[in-house]
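A single chain comes next, written as structure tokens; it is the form predicted on its own.
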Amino acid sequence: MTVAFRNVTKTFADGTTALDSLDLSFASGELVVILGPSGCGKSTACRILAGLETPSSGTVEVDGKDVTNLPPRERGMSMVFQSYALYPHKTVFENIAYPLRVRGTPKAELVRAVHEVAAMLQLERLLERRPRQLSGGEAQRVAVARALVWKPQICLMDEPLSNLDALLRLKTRIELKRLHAELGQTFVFVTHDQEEAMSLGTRIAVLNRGALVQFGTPQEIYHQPATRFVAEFIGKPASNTLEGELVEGSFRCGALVVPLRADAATVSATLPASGRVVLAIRPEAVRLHEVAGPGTVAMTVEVVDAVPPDTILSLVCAGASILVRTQAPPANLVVGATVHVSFPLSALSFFELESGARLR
């Protein structure tokens, strides 16, 4: 079931624009994970798909059919809400079946539904329990058991898990994508944590100020941002962005400079030849050299930050400063200490300094 937004636009009555002409699709079986900070409106357009709001304009489309304006209860839609919103006086067994009942499902078929559904997201022993003696782990597990139940077509998450402490958060996506394989059902799901997205997601649909600034693989996000703002956004710690002069073949950012040409690599033929632009590289994708060489940089560390496996090294020298991810830092690293770096050209990605756009 292919799942597109034509032109969506969504106007608040105080004239707010939470979504700014949103044009996306993505095909049945996708884990499609909607990623953006707060306020740029990805829940908006989970709840635009659910039913729950109505666009100002754009049209939604389930299979080649228009589903704008069909109520929620005709779209074959789950939705889990961040809430949960477990009915409080019934048992999990009860919570669990609540969409079965109203649907008049047979009772033998209801039971066995639940146990099923119940045994694949290890549940079985809490049927009995009431949401107040759950986990908040246990209640995000029986909400997903809820939407689940009955087959929907497409089953809708906006931020199911940012509830949880971190452990149980990674325990969760663990189980997710265990889930999602297991079943080869439609998820979409919402959140702000990058994190999360990268580790969840089949492709992932970035979202800045209620427009569409990227959808691709995660590897095609992380490694080929198509603005400076998803450069910047994904990625722990982000890319690296540094606003310089293009000056005969290297980028010039205060004393720092990095030549654009090597033996048998260019990336200067791709760019203009000279004026301002934004050069961004991943931390981990910087090297380091404990001596001076052909196309290093000479630069000052400033902070050390180890989290073993990774230390984290701010350095900078005059107009410019930068964050180095390594597992293997120089020997007798101290504050203060000279380093050397280079800049691998297959590493860099170029973006214009107005617009963002990525020209490199």
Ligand code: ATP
The other form holds:
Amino acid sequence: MTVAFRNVTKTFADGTTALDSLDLSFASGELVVILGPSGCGKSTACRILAGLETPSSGTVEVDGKDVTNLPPRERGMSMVFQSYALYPHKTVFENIAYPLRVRGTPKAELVRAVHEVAAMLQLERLLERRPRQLSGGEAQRVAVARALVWKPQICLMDEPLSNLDALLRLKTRIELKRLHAELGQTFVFVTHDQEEAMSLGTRIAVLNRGALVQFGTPQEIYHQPATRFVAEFIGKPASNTLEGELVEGSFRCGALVVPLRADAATVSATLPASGRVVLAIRPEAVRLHEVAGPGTVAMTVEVVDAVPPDTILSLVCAGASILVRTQAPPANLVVGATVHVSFPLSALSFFELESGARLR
Ligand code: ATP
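Let's see the other form, the form predicted together with this ligand, since the form predicted on its own is already up.
Below, the chain from earlier opens the complete complex, with every other chain and molecule after it.
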């Protein structure tokens, strides 16, 4: 089974274009995360897949079949929202059982299915409680159980963890990951939290202003960002991006000069010989040296931010500033000290200045 958005555009009555020619397809059994900043069109994409919203143009296909105009209940999908609503007067058991009751599932099968999903989500001892007797995390798990109990082909989750505190969010995320591996169903998970996306997704679709900017594995998104936007959106802290000039086999941004050839390796072959570009490098990829050497740049420590086990250094030189993340900061590091940095060639990405498209 495959899911495909084909050239889907959604423009609302007030003229807002929430999705712009979205082309995205994936196979069954994946956990696809739709990631992007607030307002980029994530929920709209999810609602169109569920059938709660109709595209202005384009089609949605499931298993090669056009479902664009199929009502939600005929799509074999369930959905968990951020503001999930449990029935307050029903027990946890009855809340979870509800989708099976409306489908007329025989009693013995219903009881078995509810217990099975409750066991997976560690809800068995809570089955007789009412929603008001649950913690936020427990109630959230009940909403997930209700969405999964009838074994939908696809489970859509729109920011389902955002009401939870940080620790519970992490625990539920791990639970979801385990559940996905166990069930083998297709999950589509919407979030604006890149860390959540990186941890959960088998693949991540990054949206920006209604357009798909990259669809890839967490590794690809992290190490090979397709655009400057992705480089600056992903990572904690995100990639350093520096606007500068390609000159004679090196990249220059103020006093910062990065040689693009070293021994056998060269990156300049795939770049224009000259002109303005954007260089990106992850904060943890920058190397720190105690003394100056070939290819190093002297920078001044502006801020030292200890976030155990990491230390985040804010470094400046004339015309450039970068963040460095390290677990082995130089000894006696103080604000105002000079450190020497180098940029390994394999860790560099380059983007066009105007379009932000990846050059290398
Ligand atoms: P968030 O993370 O904040 O929930 P999102 O990425 O899910 O955002 P959407 O809810 O899909 O974004 O909205 C995309 C754009 O469409 C936004 O600019 C939003 O204001 C707009 N929008 C959404 N629903 C409507 C509507 N019914 N009428 C007009 N504009 C809408």
